[in-house]
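Below you'll find only one chain, the form predicted on its own, shown as structure tokens.
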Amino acid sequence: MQFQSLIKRAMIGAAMLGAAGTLQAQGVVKLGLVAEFSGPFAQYGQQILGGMKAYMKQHGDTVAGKKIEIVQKDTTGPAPDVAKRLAQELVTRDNVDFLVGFGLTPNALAVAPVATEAKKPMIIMNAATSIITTKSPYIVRVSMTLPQITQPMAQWAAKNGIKKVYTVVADYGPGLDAEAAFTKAFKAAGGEMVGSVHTPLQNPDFAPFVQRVKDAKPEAVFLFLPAGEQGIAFMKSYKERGLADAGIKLIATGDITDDGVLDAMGDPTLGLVTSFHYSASHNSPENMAFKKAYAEANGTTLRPNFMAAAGYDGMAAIYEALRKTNGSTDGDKIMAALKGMKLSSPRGAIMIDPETRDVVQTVYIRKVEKTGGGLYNMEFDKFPDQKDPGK
């Protein structure tokens, strides 16, 4: 009896080291995702994760031989100290392979160091200033820059007919950048400035600044503000001030008509014109189905917004990444495999540029329009392989 008790022991060893070497053999990728997931930017994270599920609904949770883990944590909003601790702990305590998320670009800047130090592939999901991607040898954007949407705005309204325009931007480095880039193509396709205010990047009150534009008297205001509650806040007081009435159009990139906040901002944005990558109603099979995925893995109470996509594109280049080195997760090999990377995107082509590691893919003009389904920012014209101008 003895003796079978100890047969039975050394087979029940013999399993679990079995187990173990076969879980070791096939390993886990882990993602360390810095992100909000609280406070007023909260959907930042929310929208970011909601994309990274959509994709490994798709394309299920294995690649390479490795099962893909997600480990995630919350900056709580613009906080820079926290972000850069947060990616300490990730790498020494959690033992991640990639830092990925970044709403914000304070956020993004001060984990950097930590990316180069580690030698850890930081994937970029939305922080969209310029100049990101410099900072360490080990980042790569799948979301947009702000030069990069602003330009073809200011182009498109030299070409319409509008000649004078004021700039309402969020007073930080998204912001600053949408500001330079549009000023400069602009007053090179001929427009005039006649005016800019910054906003705190948090709890702006919108009023006394529409009331300085409306003073003003441009033909346009081009605004840029963070996406989420402060474009809600903005329209109102656009509408309030009668800016509209007095005939001053509004223009700006595509974060203030965020789909994901677009319904609640109701009829007030109706005719708005954007310069955006991602838009909801962007007509292809590949938006169609990362809808569909989004849906099924998240519900529907948020309508996937560009953040999602830009969670859905960043999963895309981890997994051809991690096919394309066998599953290796090395830093080197995966950033040697991500540079000229191209991928069919719910947003239309993008590719991973080899020299910059930033992201060149087509801007659209688009529209606010009423369907039958809400409101969407209904693409009429584009600029396709938009690079970074500001590199």
Second form
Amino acid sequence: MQFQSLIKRAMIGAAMLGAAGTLQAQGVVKLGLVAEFSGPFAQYGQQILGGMKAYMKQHGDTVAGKKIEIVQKDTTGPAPDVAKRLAQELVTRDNVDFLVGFGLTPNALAVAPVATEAKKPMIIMNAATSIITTKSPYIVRVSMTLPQITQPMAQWAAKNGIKKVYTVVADYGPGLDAEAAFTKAFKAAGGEMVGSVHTPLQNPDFAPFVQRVKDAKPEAVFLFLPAGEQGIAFMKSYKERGLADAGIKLIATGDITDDGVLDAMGDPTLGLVTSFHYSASHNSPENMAFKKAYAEANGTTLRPNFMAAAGYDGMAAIYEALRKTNGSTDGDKIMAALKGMKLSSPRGAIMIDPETRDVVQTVYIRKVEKTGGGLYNMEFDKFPDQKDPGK
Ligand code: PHB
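Show the other one: the form predicted together with P-hydroxybenzoic acid, since we just had the form predicted on its own.
Next comes the full complex, this chain leading.
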């Protein structure tokens, strides 16, 4: 009798514990962060996570009664097979509710089918090739697309007296998108394309490409390179080969003058005109608050860049979606909540296009200037309400 009641008590205890366990599991929302945390693109992961942490610093780690947890995975660079395996593990072993991050296009493309299969919302915080959002109905992009950023640059260049352009782009999705968008918009505005080269994504040596551009004598070079170290290397070749001295202007998307490396690129960038959606110098209360929270959460050694801003906005979108679903993480309910969402981002107002699930935003034209605090991209012109023109 005594033994039976002991067992009974143990069973009730286990049941209670089980219930409590379930309750606890239900009280947590897990974000599986897939990004580049090592290798030459390690700053991508660092900036994205830094932005996510800044949001949590400002808004706390709970929303709609749920605690937000980040499970972090390193793709080590452009490694689609690794990214896919990590995403599968996050879904099956870690039981995550969202897949987030994705600095590089090849990694985002590889994970799209995992999001579809598992019905997990996938929030793109950088990867910027136009087609990415078409690869799964569970993808939302809060960053940018290269055509969206490039078209205004081409229109601005044509309007400002530049007639002959040579394009230099990284030889993969975003670079090819940038080249196509620039060529189309620049020709439509009466400009002439005089040549193009594609540079390798891994370990590029820019000297021969830069020489080729110099020999073709264009009025300007239009450049897209993935943010970070490549920009530093390109600017070195551009200066060494005397392109500026030969009167060849440089115009680019703002990836090249990424806030994380701009000071390291130094004075050769002064006066460089770029188009982009985010500058650390953007003058708004939202951006001031973002930069303050970023420094509090991550220290002050790294200036937040556009990837940090997208990490921050991605978190804002997730928090807002969870509020709308009353904490439900059901993939379809979250997607419905994300479509058409408007946010006050550090870059200005943004919207998730309900049809394409891509971001709609202002694209700014900026110029590198020296301020008391170092080199900054100073916004001086803008193209409001830009959609991805590829869709
Ligand atoms: C991308 O791989 O999509 C990518 C990477 C770095 C950038 C922009 C786009 O600066």
